[in-house]
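Take a look at this single chain in structure tokens; it is the form predicted on its own.
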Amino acid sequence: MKKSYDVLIAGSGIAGLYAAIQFGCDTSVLMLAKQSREICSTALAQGGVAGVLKHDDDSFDLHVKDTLVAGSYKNDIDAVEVLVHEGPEDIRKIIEMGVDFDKDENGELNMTLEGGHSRRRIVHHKDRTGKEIAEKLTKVAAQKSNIQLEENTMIINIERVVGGFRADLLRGEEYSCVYASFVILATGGIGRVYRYTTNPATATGDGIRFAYEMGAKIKNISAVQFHPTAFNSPNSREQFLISEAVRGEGAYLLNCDKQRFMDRYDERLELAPRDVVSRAIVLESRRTGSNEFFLDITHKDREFLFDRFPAISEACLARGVDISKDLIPVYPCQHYLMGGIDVDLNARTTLPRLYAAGECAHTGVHGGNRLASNSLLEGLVFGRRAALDIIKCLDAGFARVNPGPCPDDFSGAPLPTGIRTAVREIMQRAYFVIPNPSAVRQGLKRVEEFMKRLQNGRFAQTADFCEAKSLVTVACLILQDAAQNFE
């Protein structure tokens, strides 16, 4: 690893491994995964990528309506029209990069539909299209002598410097530290600050806390979406997610009682957007006074489920469940961020040179709640825009970044135990679904003083203490957050 870099990429997701392969040879990249570059959020991503790619009988105007809708009208106008307006080209460019989408008996892309969507415009592969979109990307990444991915090494700070920023890093038990003049920061979400949550183990927020600890403005951080369709497993803290597009092939949800229920909440039924379904869920159990809920799409043949869903058929076989007989149980779980490091339509963050692309990023576009299959699309159009931007402040002539010296002491005293699991246990109790307001108020005076604790304390700078720092720093913007909304 050399000591400087033109361009430094925290994450090896959709948003970084876009972004990256943008560059010429002539600028140099560097992108960090925190654990190997299969684990992200991208990787986990079933459902597939939104685009108006056939003006048949769908158009950008229902793209943009479906996606406004979905938001509450909270959404960035200016971005949703960036989003849907570029994105068909962007999913066309990884297509010519050879990611395989999905195709009919004529060779046309088979469209899916999901809660949302008016029209069937979801490209996918089988329920693994992340995996193969990063995959896919990453290959062509490796091809380009220019961009060097370096696994297994943790960001613990980044600081502003002369021309750029300094990136403390950690492999193992070794520190070292590199030099960058543009950082790009998507590192994914935050699900790890809550006890359940469909999202890797890598998702702390750490991209975030950066951004926040070099001054950088965050926005609407309290606009957590929680996905309706988990795998019910109280036991994991890792919930496997039943797609959106399970519900858009034709499942039923069911409660306690095997019956439908939809109808009471919304005329959308199952395919009302991902926060009116959650809230009708709990609502329901509040009514029934059961947390028992069901996905049913037992009357679909079984050779079709099992080619058209083929990931989530396996993992629900490994628990026990045989989707073409038996019922899904099924409860709301933390999904997704809609709020984050606030960036303008180029990915720009409120500090020169500092740029956020995919789920750590507020771009605007989503709002209220995220409309499925908009995020792959986002981190494609968003981290491509961060690149070039990038390029042209390059061509422009600015000043490199001079790498100088290291910090050289890391040590301190033992993180304390306990505090992410009583962070989890306050943000499940306090902001989930339906936020309880006065446990909102109590659980930030805990994560405050939690806060302090982290800042003012001298504690080793290991992985475990960088975590918990960042779901902490992310706990508090939340509630904080959350708190000035209900005044």
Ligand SMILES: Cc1cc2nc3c(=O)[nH]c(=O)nc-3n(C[C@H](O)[C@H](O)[C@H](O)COP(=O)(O)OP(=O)(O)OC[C@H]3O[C@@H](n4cnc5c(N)ncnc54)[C@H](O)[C@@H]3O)c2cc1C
Given for the second form:
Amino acid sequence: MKKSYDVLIAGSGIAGLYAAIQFGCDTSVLMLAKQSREICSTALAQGGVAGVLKHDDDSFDLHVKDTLVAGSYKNDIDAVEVLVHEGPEDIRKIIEMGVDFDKDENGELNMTLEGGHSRRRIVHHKDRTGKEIAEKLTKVAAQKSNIQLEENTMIINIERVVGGFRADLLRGEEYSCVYASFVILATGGIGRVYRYTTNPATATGDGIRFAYEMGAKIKNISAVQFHPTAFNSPNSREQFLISEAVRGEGAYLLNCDKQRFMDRYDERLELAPRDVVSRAIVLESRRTGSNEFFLDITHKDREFLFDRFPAISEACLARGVDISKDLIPVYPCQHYLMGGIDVDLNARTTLPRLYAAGECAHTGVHGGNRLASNSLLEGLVFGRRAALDIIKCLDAGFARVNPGPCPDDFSGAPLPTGIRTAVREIMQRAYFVIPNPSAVRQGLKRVEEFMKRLQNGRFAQTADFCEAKSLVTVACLILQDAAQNFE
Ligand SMILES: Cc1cc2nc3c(=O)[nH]c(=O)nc-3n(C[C@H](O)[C@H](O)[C@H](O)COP(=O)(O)OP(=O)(O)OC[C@H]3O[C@@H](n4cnc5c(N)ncnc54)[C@H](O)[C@@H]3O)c2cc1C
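Okay, that was the form predicted on its own. Show me the form predicted together with the ligand next.
Then the entire complex follows, led off by the chain already shown.
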């Protein structure tokens, strides 16, 4: 690793990767992944990428409208317009780069439907869309000599310095630092702040903590999305997602009496937006007194199901459920963050030279609830916009950072035990699907105490400590924002 780079990209999911490959060979880019590059939300994405690629029965206006309806019109309309109008070109570009989306028998892109979409406009690679995109974009990045991708390298802290930033890094047990003139935070989601989430282990909100600690604005962070249909496995933290595309292909949602119930809550039935379906499940569980819910797709042909949903069929089989014969047990869990580091249309945060893209950023496109398959699209569009804006700054002759010294003492007391578990329990109890205002207020007090303890003590800067600090910061920000919204 060199001592300084033009651009440091924190994260190698879709937003980081697509941003990185925009830079020309004269711009040095360091892209970091805190674990192996396969461990990220992008690699888990099943359903697909939404985009208006054909205009025969679809239009930009319809995609905009669906996005606004799902987001309860709390979206930033300019950001939605950018997403919807520019997204299709980015989808075409990644196809040119080798991303293979499913085609029908005529060789045309096979579009699927998901909750909240009024048209079939989601391109997908079976039910392994994110993995396909991440693999192909990583290949493209690997061919560019100006991009250095380092896995298993965790940023533990970022500080502003003259002309850029210094990032402190931890790789195994070894500490180092690197200087960069520009930083793009693309660190993904915050799911690990909950007891149950579809998010991978990397989703601890580190980028949001860095931005917050440096003084950047964080916005709408209490806008957390809960996916209605994760495979219900109470003994595991990471819940396996049963993609909305399964309901898009006709699955019914059943209660503990094996009866459909969505007509009691919304006329769009199983294909209502995620927040509506999650809420309906929680209300129905209160009505029946049971947490047992199921997806039923047994009326579809086995061959179709195993071909269209290979990853989901296999994962269910591994859990003893044959989706062509058995009901799939499901329950809502944390899935996505709509809010985050506030950015403008060029992915600029409120601090100079600091950008954010992907799930950690708040572009305003999702409003109160993200429309299915708009998130990979957001990573592409705003990842690219971040890079293009930085290229403009570099072309305009912005000064490059001068590398300086690295801190040399990361020692201190061990992280007190139990903080991470306590935070997860608080969030699960206080701020799940239907928030509990008194639990939010009580939880906030405890989380603020954890925050003071971690900020004021002198602790060893281990990976565990740094992630705990991120989780506590994110939980605190979410509960503060939620408490304010109750007032
Ligand atoms: C199970 C599942 C299914 C989904 N399905 C879909 C779908 O079908 N369609 C859709 O549009 N969206 C879907 N989503 C949402 C979408 O996948 C994510 O929002 C999107 O992939 C986020 O991309 P990202 O680049 O922002 O972050 P990620 O892909 O999560 O990447 C984050 C990167 O940041 C790195 N990182 C984090 N902290 C640090 C640190 N301190 N130091 C160094 N590196 C760090 C990680 O190692 C990782 O490389 C799904 C999400 C999940 C979890």
